[in-house]
Amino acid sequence: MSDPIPDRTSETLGRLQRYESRNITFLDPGAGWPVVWKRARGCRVQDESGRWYLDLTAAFGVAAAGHANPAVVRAGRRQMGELLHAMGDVHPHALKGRLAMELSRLTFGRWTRRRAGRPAGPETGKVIFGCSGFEAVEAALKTARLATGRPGVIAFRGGYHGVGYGALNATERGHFRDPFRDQLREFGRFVDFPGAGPDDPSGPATEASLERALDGARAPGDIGAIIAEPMQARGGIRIPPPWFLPCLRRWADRHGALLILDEIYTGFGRTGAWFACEHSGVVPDLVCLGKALTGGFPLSACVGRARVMDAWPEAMGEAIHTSTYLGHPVGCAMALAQIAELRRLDLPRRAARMGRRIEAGLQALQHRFPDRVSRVSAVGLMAGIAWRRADGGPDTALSVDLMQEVLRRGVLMLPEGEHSEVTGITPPLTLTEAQWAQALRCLNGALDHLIGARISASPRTRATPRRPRR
């Protein structure tokens, strides 16, 4: 008689709950959470039972031209068997150097900056690659170091630019930041990010009251640099007014400061253009860019205009900023069978085009639960849905109860938002019009049977679940 098969499932969060920090990995079996993945295609994600899940997160807005895209994998496959790693800084491979010079072509190439009214042509980018997003951001603020002479550093509330102690000064969430405060150098001087609607007043309403909070964050020669998300993901899918960016840029000039735009998960179509600025014409002097630049591999990169970047001292043998796996090969294939695939399937143009349906699907939900929407958001495929208790709060519960619930029906969430009140949906640019018919029976029936569960319950047996950390 043959061995029973294990439940691999069970088997893998008992290891993690065992050897891994317990800080990373949130636990609920109970609330069936976390699914175990097997396997990912396109749209779709496989766990350890065999079951199929429609993903709505492409992986933290990684997997833009869908899970495994087979010319992504090729790529790596094919780099693997030639070159697995390289020596960063010191023996390049022809690869790096194609990778730079098409993200070079892809932004500042392209970008045309405007000085009294007239365009002055398109520009040189220069790189610095990263593994994970939180390195480019680094990456930027010491480059705006090297380049003004100045330290300081405007950022925005409710902003997310990763975990490093250099990003930590300008990612202004306490959940974040509070543990290691003495250990910041807090050089981050943090602003409110523009309201997203009538139903979001948080922060400046007018340009004028953003340059007002602009001034008011800033000593006589110490802001270096402005960093800014175009659009919040993490801060709950908040799509600001469209004078936003092009405030920034004005200030910015206005007192010698380099802007700096956080495009790690907005870049690469999200917003349905290439990267989020272009919906106002802002060209930054830095981007950071990462998460769907590769599709699955660690690698992001800081691009900079090549004056700006220039500012680095020339390399006599012992770079002052790199790593052991800077611009590691496999990556940068990969990324360049990323960057060709949202070409040739005109992925950008797709998500506007997508986004406009999820959008009014959004939007009939709101419809249907008023007094429980306080705002729908969505440019392309970055969209969410914000959810508020009676009293008017953030309702943090129904969202946390919403992403458990459609998980059952299916279908992959998270919440987004400081509390976690916003439903976030970003799915790869590559869904499809019935994948998303599907995912809006599965959200209309899930939130059916929540509020209508809610309503019955009384508030002695009404439970409140547990909040998930990401």
Ligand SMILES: Cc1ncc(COP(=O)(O)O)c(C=O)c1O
Second form
Amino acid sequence: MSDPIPDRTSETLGRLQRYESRNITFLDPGAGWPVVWKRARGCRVQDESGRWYLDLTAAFGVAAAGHANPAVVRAGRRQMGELLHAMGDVHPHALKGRLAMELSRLTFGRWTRRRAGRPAGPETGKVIFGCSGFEAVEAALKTARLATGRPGVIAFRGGYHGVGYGALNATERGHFRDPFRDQLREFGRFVDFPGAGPDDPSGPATEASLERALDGARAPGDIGAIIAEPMQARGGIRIPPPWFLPCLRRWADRHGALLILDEIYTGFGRTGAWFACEHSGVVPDLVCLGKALTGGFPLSACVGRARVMDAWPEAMGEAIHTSTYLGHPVGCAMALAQIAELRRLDLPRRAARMGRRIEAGLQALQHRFPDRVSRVSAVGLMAGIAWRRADGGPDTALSVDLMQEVLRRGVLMLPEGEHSEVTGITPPLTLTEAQWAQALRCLNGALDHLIGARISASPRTRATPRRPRR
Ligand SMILES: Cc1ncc(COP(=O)(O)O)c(C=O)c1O
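Provide the structure of the form predicted in complex with this ligand, given the form predicted alone shown above.
After this comes the whole thing, all chains and molecules, with the earlier chain placed first.
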């Protein structure tokens, strides 16, 4: 008899349990969590047992042009065969120059900054490459420090800018900061993020109250930068009022501070525009990019107005900000192909169109479960539905149960928000109407099942759910 086929899922989870730091992968095999990914194509992911799932996460927003987009994979493969690695800040390769130029054209080259009320024309952007998103954030924070000479940074509660020691100064959530607080320089001051209207009333409700909050966060002359996500992603898909970015821009200009927009989640078409700041016409001084930039290779970029970036001294042979893999050739090749695909398939516009369908679908859910839904938010293919308990508090349990129930039914979704109370919908921008219809049927079925089961379950016998985090 031949050997039995090893159960790859149990084998992999067992190895992770034994050999990976225990804080990383949340394991709850009894509840079927997690599934072990084997391959992914377009909007679908296959696990080690051969089962396919519809992916409404785009794997943290990365797979914007679809998982394993053939043109992107081809570009990466070709580059691997040609030049697998170059020398970050020493001997470059051609694609690093091409991508830097492309990112400059795609951002500051398309944006027109107004000066004294008049358009001042497009500018050139300059780039610092990194690997992870948080590195782009840290490059932007350092740039602002050099350009203004001021160390202070204003950031927003609920914002997420990554967990490197520098980025943690701007990422407010205690979960990530508290264990290391005594090692942080604490140059960040935090202000409430304005809520998205009556369903999300937290935070400043008017421009005047936001300005007061910003004034209150400042000691004279110490703030060099404001950093914000144009829309908070991990903070719970929170879409601020349209005056938010213009207000930040004005305040920063008035106080000689720089405006850093973290578009690591929102960039590259996610919100129905190439970059989320384009919805309000606000041009930042520095923009942080990552995730969908390559569709799946660890590459990030901080792009800044040339005048601001030139605060860095000219290289004299030993760069003061660099890393071994800076501007990796495979990442650059994939990024150029990914941007070409986003353009060819007109994915930002497609995201805007599909986003309206998704919003309508989520609103229909809200009508079905008015007591359970506290808000629906959607801009392009960045959407969320927030769950509340009968006492009005965030319903973490329902959100987490829902994620596990839809997984059992073949759909991948993730909870977002400080209490994981928001079901996030951030699929590849290639999602089709038929796929969304399938997801919506799945959500309806899962909610019927869960809400029905909860009504009949005694509160005493319900186990406290554990909260898978990303
Ligand atoms: C807005 C934003 N900024 C920064 C980051 C950090 O990126 P990374 O995890 O690649 O370091 C994330 C990650 O989710 C993010 O959503």
